[in-house]
Amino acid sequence: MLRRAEENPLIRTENIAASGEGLRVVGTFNAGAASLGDETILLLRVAEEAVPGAGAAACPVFDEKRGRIVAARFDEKQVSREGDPRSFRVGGKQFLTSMSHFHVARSRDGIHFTPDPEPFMLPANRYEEFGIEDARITKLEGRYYITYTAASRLGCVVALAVTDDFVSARRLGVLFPPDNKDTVYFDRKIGGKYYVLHRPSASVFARPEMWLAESPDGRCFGNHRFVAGVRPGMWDSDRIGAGAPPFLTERGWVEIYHGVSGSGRYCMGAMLLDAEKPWRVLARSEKPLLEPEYPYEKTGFFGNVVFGCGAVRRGDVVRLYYGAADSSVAEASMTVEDIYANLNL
């Protein structure tokens, strides 16, 4: 039912140059899709390590003055390490291996793709002091709404940014607090309400999961609701949440999502959403949509993902752009008779 794009990856992390000096590309993945006229663009997720030096270790960091993401590097005699190869602390502050920032990548075809040559969003407060991650991309009501993961010391919170042309973008602050990630846009109101899925993660009971809230203006959200969750002994009975932002059919809300496994095995599925009631969910897959078969997604920077952010509707072909074990941009084209199936409808 589903097709893998014979080009795959996509977008592999020698397409992408280093945004600055002493930096290394080491993930280009998990990128927002968007149609913008006959262009398909992709936002993607672009991670930079500092290279290290003799006896110093060495990490990307955000500085505030200059607006840069640059390479600082320590002695590695002062540096505590705690067994997470992602991050170690110098005088009991903590640093990342790696930061993400935004980059655009632009198609006529939606397969063959030219980086531009500049970032299009590098980290830039202190939401965003660990890097910016996961952008997912909506048109509504004619401008592009682009949510993303905000990471720092603070916690990982929901920001917003939007743009007209792919060139430039605004940032509007933080939709919602630490810890939430997964936030996508419907893509117009319903019932004169402005809706997103998201997924908090914080708790002490609860696995992360899907949740929907309200908006009147788009801005500040309310009147969550639970839309649905892991599923014990399942392709999904670790975690779930958004991937691509739903898109409607004449039978309700199709949402892509993810999935987790209790390995730790990433897969990408499928559920239906009534389309005036989207906390009602009408049917989920039962087995995965897309899950990690080939070599480039089974090993990578972390293997076994299948992790989609964005997808493109052109009549009824859909295509999904994913990232591939953390370190490429792939894609897979489906109809949405082949998600029907899936569903078993």
Second form
2 protein chains.
Amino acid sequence: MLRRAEENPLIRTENIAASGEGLRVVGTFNAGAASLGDETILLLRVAEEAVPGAGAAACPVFDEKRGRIVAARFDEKQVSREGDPRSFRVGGKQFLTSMSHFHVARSRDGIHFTPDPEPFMLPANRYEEFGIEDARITKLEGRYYITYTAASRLGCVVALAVTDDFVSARRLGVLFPPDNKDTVYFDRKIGGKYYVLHRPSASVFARPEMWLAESPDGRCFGNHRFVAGVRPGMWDSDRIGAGAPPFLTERGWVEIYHGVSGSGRYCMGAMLLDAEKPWRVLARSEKPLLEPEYPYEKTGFFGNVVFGCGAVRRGDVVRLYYGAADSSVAEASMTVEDIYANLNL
Amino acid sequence: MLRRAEENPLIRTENIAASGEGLRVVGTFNAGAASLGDETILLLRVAEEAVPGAGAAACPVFDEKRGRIVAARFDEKQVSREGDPRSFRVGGKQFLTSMSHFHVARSRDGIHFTPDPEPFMLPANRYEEFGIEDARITKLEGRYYITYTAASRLGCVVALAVTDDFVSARRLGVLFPPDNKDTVYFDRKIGGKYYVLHRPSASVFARPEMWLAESPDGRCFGNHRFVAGVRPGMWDSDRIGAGAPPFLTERGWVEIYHGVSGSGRYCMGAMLLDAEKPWRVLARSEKPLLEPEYPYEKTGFFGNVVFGCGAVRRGDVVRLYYGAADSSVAEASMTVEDIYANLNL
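Next block: the form predicted together with a further copy of the same chain, after the form predicted alone:
In what comes next, the whole complex appears, and the chain from above leads the way.
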């Protein structure tokens, strides 16, 4: 049976300092997770807004010259607002009211985390102009592969970075073109090939659903295959995407994924993929593993959301770290058997 | 100066037989082009509709068992129509009123074409359920690489097939996940890597624009880079995408691309890309190379469209084959110098 940590939420908005003057943190959530030596690493998505002045519209923007996020202020009279309240336009140019970057937190027990003093990754190029979001981490051949959503006026792409130590990261370019998100590496080759799950967003016909791709070198992907779609009338009827990177069990690959219902409620469930043919779905949660139930999951920057991007497995126990209501990071632990039970295996 | 063939349009709807009973051809257009020995090959997109019976709604569907396109008929009372008139729903399931496949036509002089007796490629798998469209052909290391749009309820993907003879083709899977179109291979490696231009469609922020990707093996692509976007107020303000595969000149790679204006008018222009760094745009048409002017370009299944998918270069002369008004195939020839002049070089 799944158990939430009593200490939940583990990391809250007030635990992370803003990355610069005139900014305030509005969410620390959707963290990637990894084991590094005897530490558990969380790679937090930190969302910031700009503090508005009197009569001014404000938003965080990436200052390429200074390599920092800064608060931009505009005369409210120059601002046009329509549609999505999370964006506005000035002189035809679009701005978003919040911007995310990545911050590392470390723990010895997997529950009590200490944030690093400085941010780990800030936006750094034109593909990241609107921020970087929702990191996933896979340890593959001794290095940590970090995939994340990079947002800009060119669309939402999946970008890749690698690190050995979570002190510095090296960017390796855009893995998938717009629009794509929720990309997780498998932690070993299968039949001589690297694999990822990813989540393209089609503009017509299809819903945002889960696909698989293969690679000869871990950097260039092809032979894309549809893996799993939305299920009308169920908890994952509107959109789905990979959550934590998959891990191999004696039954196959366990993928803990997110699903969204028609009413916009985000839950986490599981999928079992064939060990040798990971495009084959062997089982899938009829009911969620985890759904928004507690106040910190039901209310926040965006309520009724549990959104896991990372899990750490030690022996038979899996700790799932998840963003709660786009505000904080929480933890729930379960055994592999608990997941099998949810999958009716 | 660009010259249209006097014989235009070269191939019309009535030149191609329907692929099966109860079907009628409504367009033969957007053809890929290649040289094979002393022949010019066109790979036509043939769009078909189903002939409706009394009181029945009809559409072509792919019959997987028979490997053919067949006419499906539904009681008009069961049909729900809303939004796009090119689709309807029966019992919640979506159907399109037309479906495309590929047909080869051959010519000795590049102007007079003889269609093969049978279709070259019909839809063949779940990614092609709504048809296959807009082939591009590149001869690369002795084989013909065919990229095309495969449409289905999973979205619009770019699929890859190879052929040696345009008699039979071998499918090599999905190259780019949904939504993506307009993918062209460069005809040789650059710095040891294969390259394609492609056209992802983002659902937020961005317009459909041109990107570049690289590959170690010609099958799996990564390191995606934005190449060129729409230009507000110009002939290519709404969307752009690769047209013919690029060809190398002493000035760089010439890419003949399509652009669409805010009013939905499709024109063809040119782009010059750096020979060694093909993500660098050195020049771009201020005015189109080709725009809808003639009756067969202004009126048809979808009027005001010229849409080139293939060009054959022999010496200094480039023959551009283009779909006219989503109805027929036409030709326009120009010299490389004509293209340079259009690019103000």
